[in-house]
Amino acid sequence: MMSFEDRVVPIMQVNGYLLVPIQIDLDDRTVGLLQQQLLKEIERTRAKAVILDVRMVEVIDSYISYTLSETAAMARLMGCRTVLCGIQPPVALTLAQMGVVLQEVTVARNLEHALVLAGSFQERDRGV
């Protein structure tokens, strides 16, 4: 289990998935720490989905988007899907202009939409 000092962001467990509100500026170091924290929480909780809420994030550059995609791919290998929500218009513009494609990530309009998508993943996995 990670110590409080090792945690980059709060991670809340809700109905079998992890809700991760990112309320800090991400840089190369913090996104790496976020990746480690998230993978440990997936392992510990056996979560079926992770919701990354980035509405407070003002900058997502190519390295951060790559690391988020890499984290989602790792989570997928652990049986967990990733939903990204709250992308702000300037961030969307930057990602589109850079031609960034987020791999293994489902994008939701907002947190409510992300919760619906995460729920549908669980139903699909159960065969409902």
Second form
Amino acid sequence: MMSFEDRVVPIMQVNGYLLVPIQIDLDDRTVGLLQQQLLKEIERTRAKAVILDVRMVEVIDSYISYTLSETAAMARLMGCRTVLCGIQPPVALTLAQMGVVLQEVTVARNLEHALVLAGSFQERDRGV
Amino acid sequence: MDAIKVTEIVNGLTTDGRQKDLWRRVMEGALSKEAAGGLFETLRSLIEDLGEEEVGAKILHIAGEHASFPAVDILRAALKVSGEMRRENEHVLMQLRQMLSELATPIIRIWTDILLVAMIGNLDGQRAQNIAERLLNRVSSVRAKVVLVDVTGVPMIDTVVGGFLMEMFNAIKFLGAEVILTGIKPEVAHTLVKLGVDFQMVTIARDLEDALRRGIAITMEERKRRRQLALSLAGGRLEESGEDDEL
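Moving from the form predicted alone to the form predicted together with its partner chain:
Shown next: the complete complex, the earlier chain at its head.
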């Protein structure tokens, strides 16, 4: 089992998806721990999709966005898709101006949109 | 200085009655060391009429005619007035630029969940930044699903303008909205291909009608998916209920 210190954020399971509301400021160490925690939860729950809600996050720098892309790529190798929702306008503009590309990440407008996208992934995977 | 001398100098400066009166006030104000405010106002009027260089030249001319005329003090006052006028003009210009920017790029909610941005005029860095900020805030506040960008009114799209547009499109996509680009003129299309500007990350439509049709299709598709999700969740509960019955 994970020790308490390894839990960076609460992770909820909703209809086969993992819902991860990130309500802390992300720094390099925290995002690394989040990566480990997520991958373990994906393995344990065999989730088809992960929804990261970053509505409360005010800064996403290039390293954090790189680590999120990396996490999504790792999750993809485990058969799990990643949906990111809740990016605020100033963060979106900064990411675009930095030339950030979020690989293997699907972006949703809000949680509802994220659930719809996650559902479509599940259908697609089932169809294969 | 007596009145006759003042009149002679003023008559030598100009034939315009109003300007003669202004110059007379400048000379009297300069020598009386009072009415500083009046002097500034008079100099402002002269600079507005004649421009800084001519006013300066005429002040030096007066000094040549009359040795005790305090040319340095008057020139310093003229410089101060000129500086204030320039700052006021810059402020007005900034306001006009901002007003033009907002008028030139209306952001219209053209359909449920669909925004239309019609760009008009040249795009520079400052203006592109302003448009992007306004647009992103609008996308977020109305929860737009699709943004139609019409560049019919943009005269030329080079690599710099193309870069601004791509940054804006990427930022919109980070908010989870789709982007449909329309209004690329033949000569612009030719230039973009030659320059290697790549708009692959967005959907491109023939005209505004085509863009709107595609936008509506996107919103309809998502509505359908949302309905399917709801049915799926309900189905899940029914299945669980069935399993419970079996057990």
